[in-house]
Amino acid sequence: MQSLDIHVHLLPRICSPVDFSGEVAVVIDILRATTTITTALANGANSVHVVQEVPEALALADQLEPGTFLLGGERHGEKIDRFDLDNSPLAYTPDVVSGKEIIFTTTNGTRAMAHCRMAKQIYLGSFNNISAIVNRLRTESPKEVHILCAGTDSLITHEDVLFAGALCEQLGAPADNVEPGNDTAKLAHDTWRAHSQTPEQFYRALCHSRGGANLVKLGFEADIQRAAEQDLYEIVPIYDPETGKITA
């Protein structure tokens, strides 16, 4: 692998789309959008169409043949009225999503994807597919990787920072040929090292994060447990900003 600089951006609102221009981006919304999208594609969904607003999702649904698609997503953690599915990865089972198009909108994750629209390649990362992401990046050997944390309601979330740090470590940073490209990458790596000494410590950190605490309140602790599982899937979701479509 050639020399690699890893840049971590803690929120879309504190970086510019220009920062991603011509580079490789990895978007992360651990609790739960990128975890759920990865699950849907791994379980046989044809693709996931991401949109920003609920009316966009309903308008797109009107253009598709009934029975060929599902509406999925959330607003502030809860299922949207008239939608088939929420944002729980546990809901996107093979018997539900196989062969279907998913129209998907969330409070934070889908907006982060659109923020990276100037990147030459946009991947979605989660703990469920972290090794697949690492292997893809090692194969492609880009000079820079930009990791964007979606956050929660425009605020930094611990769970996304933890994943950013884990990805830095698995890519080999810090090393002679793999370096944090900004101090935020160093901060993320330090955060991961501080909270991943045991699986129990890592899981507690997810539960006590902003996103995790919200899910616990809503009764979705099982989703946190699923999001914490590493390497369930070997796929790499790829987002096309021109079509809004994600494929594996």
Given for the second form:
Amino acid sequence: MQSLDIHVHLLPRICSPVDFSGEVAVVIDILRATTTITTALANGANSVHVVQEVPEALALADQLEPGTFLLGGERHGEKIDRFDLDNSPLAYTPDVVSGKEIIFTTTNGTRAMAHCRMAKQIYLGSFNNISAIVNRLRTESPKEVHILCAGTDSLITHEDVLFAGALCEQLGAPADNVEPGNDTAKLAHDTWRAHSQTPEQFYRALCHSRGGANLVKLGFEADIQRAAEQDLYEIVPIYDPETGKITA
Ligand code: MLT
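Starting from the form predicted on its own above, please write out the structure of the form predicted in complex with D-malate.
Every chain and every other molecule in the complex is listed next, the one we just looked at coming first.
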């Protein structure tokens, strides 16, 4: 692999869409949007159509043939009125999503995807597909990769930083040909090393993160357990900002 500069952006609001211009981006919202979208596609959904607002989702649904789609996502972590599914990866089982288009909106994750719209390629990462992401980046061998953490309620959240650090680690940083391109990548990498000594320590860090604590409060701890599982799926979801669709 040629030399790779890894840039980590901790939140959409502290970087510009221009930072991603012509680059390869990996968007992460571990709890839970990118974990859930990866699950939906791995379980046979045709595509996930991302929109930012609830009325936009309902208007899109009105144009589609009944039975061909499902409405999924969350506001304040909970299912949206008139939607079929919430944002729990456990709800997106093969019998529910297979062959369906999912119209999807969440508070932070779907916004982070749109923030990368100037990138030449936008991948969605989660612990559930981390090796698939690493393999794709190794195969494509870009000069730079820009990892964008979605955050929670516009604030930095530990679980996304942990994943960014895990990706730095698995891509081989620090190594002669893999360099954290900014100090935020070094911070993320250090954070991952500090909190991944044992699976228990890693899981505790997820539960005590901003996004994790919200989910525990809402009774979604099983989602955190699922999000912590590495390499459940071999797929790499790709977001096309022109169509708004994510496919694998
Ligand atoms: C989001 O996009 O804000 C999150 O995925 C929220 C959630 O945990 O449902």
